[in-house]
Amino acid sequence: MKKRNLILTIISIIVLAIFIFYADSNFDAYQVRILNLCAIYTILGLSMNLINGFTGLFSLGHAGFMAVGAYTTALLTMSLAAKEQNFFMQPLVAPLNSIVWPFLPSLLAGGLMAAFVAYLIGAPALRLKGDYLAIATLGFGEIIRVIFTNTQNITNGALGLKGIPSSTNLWWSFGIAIVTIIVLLSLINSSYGRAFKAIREDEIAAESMGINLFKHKSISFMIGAFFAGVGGGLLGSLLGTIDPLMFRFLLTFNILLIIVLGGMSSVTGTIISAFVITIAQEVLRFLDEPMNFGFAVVQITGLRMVIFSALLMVVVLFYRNGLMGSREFSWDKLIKLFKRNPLVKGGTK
């Protein structure tokens, strides 16, 4: 059973590459752009997830993850022309305006920096629980924005960076979702991810059990963290510029509702909604745009997402668990529920 079920991953990864291949080659910009966005989504959504789903820590301060990640990776790799003509102001600080990194390493300096500054957070952080946690987290995040918006000398301030180089793409941006998914999983299902859990159920019975509680809440805050970290250099190198005001509460906000909408504690969840949530702003684009109704042209700003908003709402409301709740895809119930139930003597079932 485990035999068949590995084989079928493998196939799934292959169709997955044919697919990046082709859509490589014939899409347009725009549509691989958008693909790259659903990928760089799902990385967000599931290392939020780890840390709000799994370990049941309410936390808000993704964005500022995001914004050490993304400035981390954007300063390893642009030229030294480039940070030459955004540091007009202010030069930049040593080692930073002589160095140039390659992508990946790059982006593991990204989460690791974002890794190290969920540590510090944490420390005082994650001993609040629930609410509390939430507006720490929150004002955590705000408090990085903050400090890079007045960082002349190493982030550019308030101009924010321009000139990254766009190495994001299909491959870059699923091959790190993919390796995402296994190191989430296998952490998941390790004794690891069973403390999580626990402490999600009830913190006074996982640390009567004998779970640390603030060394396993620093390590799910951590890795969250670190792929946050990944999931903003990612997006800052696909988008080629990056300023402060792009890690503001909203971008913690819509990875929270991808989240919520696929189902808090749910990989499979997640990765659907990721991808729903992006086409679907992207479809409903035409909203914004004037619409010519027979007798006038109307245009009505920010219809697109009041209608987005509508539709969410309604998903919810059927949906309270999100999508998948809690399950998960597996492909022994996939091909349970494509096989007949065979007949017993007499025509029945």
Contents of the next structure:
Amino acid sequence: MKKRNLILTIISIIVLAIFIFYADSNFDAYQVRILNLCAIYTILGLSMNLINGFTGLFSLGHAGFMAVGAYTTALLTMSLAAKEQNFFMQPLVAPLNSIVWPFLPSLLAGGLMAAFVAYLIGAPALRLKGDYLAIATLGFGEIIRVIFTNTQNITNGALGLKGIPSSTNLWWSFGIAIVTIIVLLSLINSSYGRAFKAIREDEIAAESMGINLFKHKSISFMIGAFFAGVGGGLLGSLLGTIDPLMFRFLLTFNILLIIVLGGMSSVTGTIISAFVITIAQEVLRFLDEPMNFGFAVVQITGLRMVIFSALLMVVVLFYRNGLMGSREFSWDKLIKLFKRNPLVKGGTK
Amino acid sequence: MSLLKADQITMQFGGLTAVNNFNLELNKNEIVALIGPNGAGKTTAFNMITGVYNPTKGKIYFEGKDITGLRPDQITSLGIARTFQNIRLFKELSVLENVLIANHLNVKSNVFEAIFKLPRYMKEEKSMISKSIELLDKVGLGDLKYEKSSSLPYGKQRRLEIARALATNPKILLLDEPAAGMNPKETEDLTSFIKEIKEQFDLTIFMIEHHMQVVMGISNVIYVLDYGITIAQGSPYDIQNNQKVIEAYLGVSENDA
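To test you: the structure above is the form predicted on its own. What is the structure of the form predicted together with its partner chain?
Next comes the full complex, this chain leading.
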């Protein structure tokens, strides 16, 4: 059984690879970009779901971690010429102005940097609970952004960074998304993952079962921040330009939306919801354009967001726990669904 | 030497003294009960021993080592496990997972070994699972291991909570009103269950309980708290005949006062 599931998983990854290969050469730039965004939002959603959904820490500092990752990756990958062009107000500080790293190590460095920042923020913030933690992390996220606006000789301040080499392509984004899924699934189903869920279910009971709350919350927070940093790095490289305003708390809420709609403790739900929301936001774009009703041509700017919000409300009203709740996809369930066996009752399965 | 010793522990919440100069001595393999009217400070005394509260005054010694002010998880890993008055299971998780979580404190592998499924972690995980299944079989929850813990009937949930505490390999088990809300049949089952696990796991048990059948039936020593003050301690027989205890539970008649 286990072997069969592994084979099925490998086959589906190969199918995905073939699809990416096809998409890479046949889709137009716009479609490729949306697919990239889908994969990046999957990474971001999963990283936030680890913290908020699986460990039950209501953290809203995600945009801050993404900013750290995006800036670190950008500053490490940018060519020396681009750096010189960007930093005309004040020159870039010493080691950064002379190094250019390849993409993968830069992404990892971005993730590690974000995890380090999470460690620093976590030390005071993770002693708080519930809404207080949300407010504190929201504040820290904003502080990161404000610091980035004011450190002219490192981040180029409000001017942002332009000319980031666009290394992100479908292979990178989907590849890293798959790695994220595998790592997080493995973590969630391990003893540490069970400890995270115990903290979510009941902190007091978890603590008296010998789980060091602070240590485990920090681990979850840092791993979540690591993937947020990697996602931020991919996003920066995809867009080619970043500035501090991009990482306002609205970005955090976009990701929160994905995980709430997908189900707060479901990896499957987050993946589905990341794709659905990213694509829906593009598909609904026609609502902003002039529409011909026959008798009149109407253009309501912003209608897209109104409809989008209404759709969200419907989903939240009728699927209280998100699309998937805490359920997960498994091959066994899928096969059961297709194998209609009328002799189950009283017979052998 | 006593296994656990509380020396004059006091807990004050602002102006209210919930527990005043409480002394306790637990010897190995004893069953000790703590009784008293509602609000007497029994659970507070429990919370001080398990590290939920840091006593305002006094010291707690476990196997001669000062454990006052340690965190609950540190105290649990030393060998003091507890259950709660209102059941606190990990509701969304399965029965087996509940017990596995209690095994987590013995995991030596770090989080990276767990993520990448390195040999040391896989070995630990395997032994953890077989140990937990064995434990569940012992306490009679073996058939229910994949059920969601909140779907169990009340008596079984209590049993699972005790099993979960046992999974941390305790030397002392603290039970906070294990028979609360149970019918006579369940109470009887529980009493024999407590006796059973005491023998099987070589435990010392300290419990808070209101059901006098349970308390008088199995405890070696009883402590009585009233308004935070220890008004009596002794064998079940002594307690039953202690005037102060009777007064605390039933009140004083106006003629005597």
